[in-house]
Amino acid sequence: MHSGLLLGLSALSIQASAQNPIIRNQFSADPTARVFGNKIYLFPSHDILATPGKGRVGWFCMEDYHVFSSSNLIDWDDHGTVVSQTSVPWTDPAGYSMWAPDCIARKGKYYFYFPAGAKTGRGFNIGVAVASKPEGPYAPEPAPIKDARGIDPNVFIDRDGQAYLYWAGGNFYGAKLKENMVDLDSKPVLLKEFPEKGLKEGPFLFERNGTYYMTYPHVANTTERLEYAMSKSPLGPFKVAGVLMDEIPGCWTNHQSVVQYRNQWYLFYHHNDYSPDFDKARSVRADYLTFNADGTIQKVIPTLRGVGIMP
């Protein structure tokens, strides 16, 4: 890591009044937060800086995934690399496009979903790697999920036990998953009720009090902001309900997950705090999320204060 970045990370990490960004030993983005047991686990993408012959200089560059865990939302343990572009049989080993992932638990196993470019063909496929512990080691499936082509996979298990997979590819798509969590159990459904104009990506669905919330980044103007829609069914129809977080100046992208931990709801997202002049090197943040009495969500104001228990 560049010495200047190390100095910057050290300086920021000792500021007692600031807890954002929460990952300080590397660039991180596109965070999915999950609660397994008594800890919260973070599954982000991992930005690195491209160099000639290693990715596309000046663009997003990602070659692997790390997993982090915490019990207090301040101190995060890095469990190291769990999946890389060279460890998956079907991925391009020099693609540098291991974009936003997700992970979920079912019957004692942990299923890690990720998008990547294949060795042959164009576009993105969605793969799965399986582990017996949330921090891994993860064993990638030999082939991607059939009929799930796109980016930003998100998986959700409903109260009745039915699992769903969502992804982005110009539009949002959803499908039921089989019990094995690695095959679709229905044809993909186009989720139609979202804005037609402007890029939208990063679908992340969660449920609260019988309402299903689909959150997503959307370029309504010139920069991504976080929005959400509500439904009474995991596959819609959805109704766009409002803005979750406004655009943050300086970073073109944002990407989110929402999780409840110890009776408090949190929004995880990213910004380019440690790379203010290059918004393809981002860092994960977290802030509190609050619901109104009618089930709508109060707009989250990004902070450097963040969350967690201060000394």
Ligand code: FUB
Given for the second form:
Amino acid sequence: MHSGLLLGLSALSIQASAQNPIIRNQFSADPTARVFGNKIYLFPSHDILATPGKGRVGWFCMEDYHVFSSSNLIDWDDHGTVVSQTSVPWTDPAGYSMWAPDCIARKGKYYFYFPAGAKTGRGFNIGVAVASKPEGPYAPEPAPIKDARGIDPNVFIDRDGQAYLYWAGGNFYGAKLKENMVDLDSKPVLLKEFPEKGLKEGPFLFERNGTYYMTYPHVANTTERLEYAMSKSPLGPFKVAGVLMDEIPGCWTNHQSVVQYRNQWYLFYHHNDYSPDFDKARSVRADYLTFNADGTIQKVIPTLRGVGIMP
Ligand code: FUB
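Having gone through the form predicted on its own, I am curious about the other one (the form predicted together with the ligand); can you provide its structure?
Following is the full complex, with the preceding chain placed first.
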């Protein structure tokens, strides 16, 4: 066969078999994947490029959130902007700091949690927007959640119906949420069994077979790698159990969620595939995640192949 044709065909087959990154129409990061009904929904951050007068050049620049959905993990529909810094009454409309979000369903409503800088004061608050469909429209609450100051909110509903909110602010914090899903029902607890040295953020908790897994990015060496800890209770004590994904050279951050869909577990995370020279313009990826018989998790090797449910 002609060598040029051979080259062309092999390039085509690499392209056809590569599923990562999964979002290709914009930069996307900090993915929370959730199963609602028979679809998987993705709630990522949305990186854009700062320009003079719009955000801080060379830093994260994020003004809104899009929601995506898929039923085969290959084709993703973009449902458009659901919350933006100009649509929330309390956020700084020129803050460009809409960092990692989460979303959860309760009694037919969808609660979208996001961190952002407020119009006044410093640092991050955590807000909620509520919808009756996962793809919105979402109505933002008029004020941020009282006593929850930090980034990277994560929400979890236990089998007994109790909801919990987690977030990062140097350390990890957790608190019970009231039935209304917008007010804390207990004082925030410092989750103290995590590494003291090196930045940690992005807490994401899930439960499997009575074990609570807290996953998180942590800078143990040079850049963030994904680690996890295990517990028998949602607010700990946790025991650090290992590394979920090693550092991926080229991007200082990583950020994860873990979800089971049609009897298969997946890790969603990000890398700067479409912006190799600037690691604050990231793209979401997904790879398979496997448990060992003792409940520990096998390290996930990041791939460009990714995942996909083929007929
Ligand atoms: O996307 C902005 C921040 O970078 C997130 O909140 C962190 O988890 C890190 O991914």
